[in-house]
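Next up: a single chain in structure tokens, the form predicted alone.
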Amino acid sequence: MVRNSANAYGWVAVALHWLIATAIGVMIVLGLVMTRGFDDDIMAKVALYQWHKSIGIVILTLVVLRLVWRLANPVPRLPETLKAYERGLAHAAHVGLYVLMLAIPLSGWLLASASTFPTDLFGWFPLPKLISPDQAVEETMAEVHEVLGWVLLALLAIHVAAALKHHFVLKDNVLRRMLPIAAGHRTTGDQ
């Protein structure tokens, strides 16, 4: 099934979810490696930063596509067994994830724009600057970008823990409906 239903995610939503999740995982590792290593090899460090920035723009693009898809498709219902506050927490967590998945690449783009160092997307073409180079803005955006990254990491840990709780403790369909192997193989009554 391509589109979402009231009970299940379609393969487009599932594919976007896992593409973004994988890219974020790569970015977390890349971000930690590039800021804590390669000080003796400046060319390797520059290459890692360029990859980080390029993948960040890909994530931003995928998140915008995912938001458009989400607005055009119903979001599957949560199980009826969840309490109102649990539904509220789930909604707040998803809103937080979307805000961070937009804010982090945008803050990175502002950081790169404030720098005097050029950014080439995968070496194909230069990334347009959003603002003129400004060292004070660059330093501020570097701090904002890092803090947002740590907040995202914490929220992702909660997101994964909640999905595992749904699967192993509550034994409902919340995790299964987002698994790639399940997309398109669900009945409309899945819960």
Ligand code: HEM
The other form holds:
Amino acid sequence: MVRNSANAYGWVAVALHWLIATAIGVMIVLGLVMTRGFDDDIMAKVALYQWHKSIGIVILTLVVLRLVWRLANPVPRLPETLKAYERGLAHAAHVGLYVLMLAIPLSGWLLASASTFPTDLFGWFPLPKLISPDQAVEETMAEVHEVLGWVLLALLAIHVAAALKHHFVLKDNVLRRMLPIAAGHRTTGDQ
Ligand code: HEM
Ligand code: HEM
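Output the form predicted together with this ligand next; the form predicted alone has already been displayed.
Zooming out: every chain and molecule, the one shown earlier first.
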């Protein structure tokens, strides 16, 4: 099933969810390591920054595609057993994750634009600059980029805890229907 139904995620939504989740995990580790280490090997540090920026732009593109796909598809309903405020919280968390998935790479792009240091996407072509170089903007955006990264980590902890609670405590199909290996469960509908 390519598209989502009222009860199940199609494979495009599942593939995008896990591809982006994995890439973001790599990016957080890469971001923390490259900014805190490699001071004795400046060539490696610069290479890691270029990889971080290149992968980040790919993530931004995938997130935009994912958002378009989500808007063009039905969103599977949560189990009827959940209370209205629980659905509200789940929805708010998902909106928050989408906002962060856009705001983090955009703040990165702004900070890279404000820097005088050039960015070469995968060594192929220069990243277009959104704004002209400005050290104050670069510093502010670096701060914003870092803080939003920590906010994402906190929201992710809640997101993962909620997914595990659905699976192990409530024993519904909410986690299973987002897993690539559970196509059978995804297509059989609720519970
Ligand atoms: C979802 C995508 C991204 C994630 C999760 C992410 C995450 C991070 C993290 C955790 C750091 C370390 C922050 C710190 O401790 O100072 C960082 C630094 C950085 N990121 Fe990203 N990033 C993303 C996308 C991008 C993009 C698209 C660009 C630019 C095109 C970018 C440019 C940078 C730069 C230049 C730094 C170093 C900032 C500094 O030197 O203070 N990032 N990123
Ligand atoms: C960077 C990591 C992650 C991000 C940004 C993220 C983001 C999202 C978003 C925005 C949704 C809403 C549905 C959609 O539009 O696709 C979602 C759904 C979901 N995520 Fe994640 N996620 C991440 C990691 C994880 C992990 C590690 C797990 C499992 C432990 C997980 C489990 C789920 C489940 C089960 C759903 C379906 C919820 C439902 O059916 O309403 N996610 N995720």
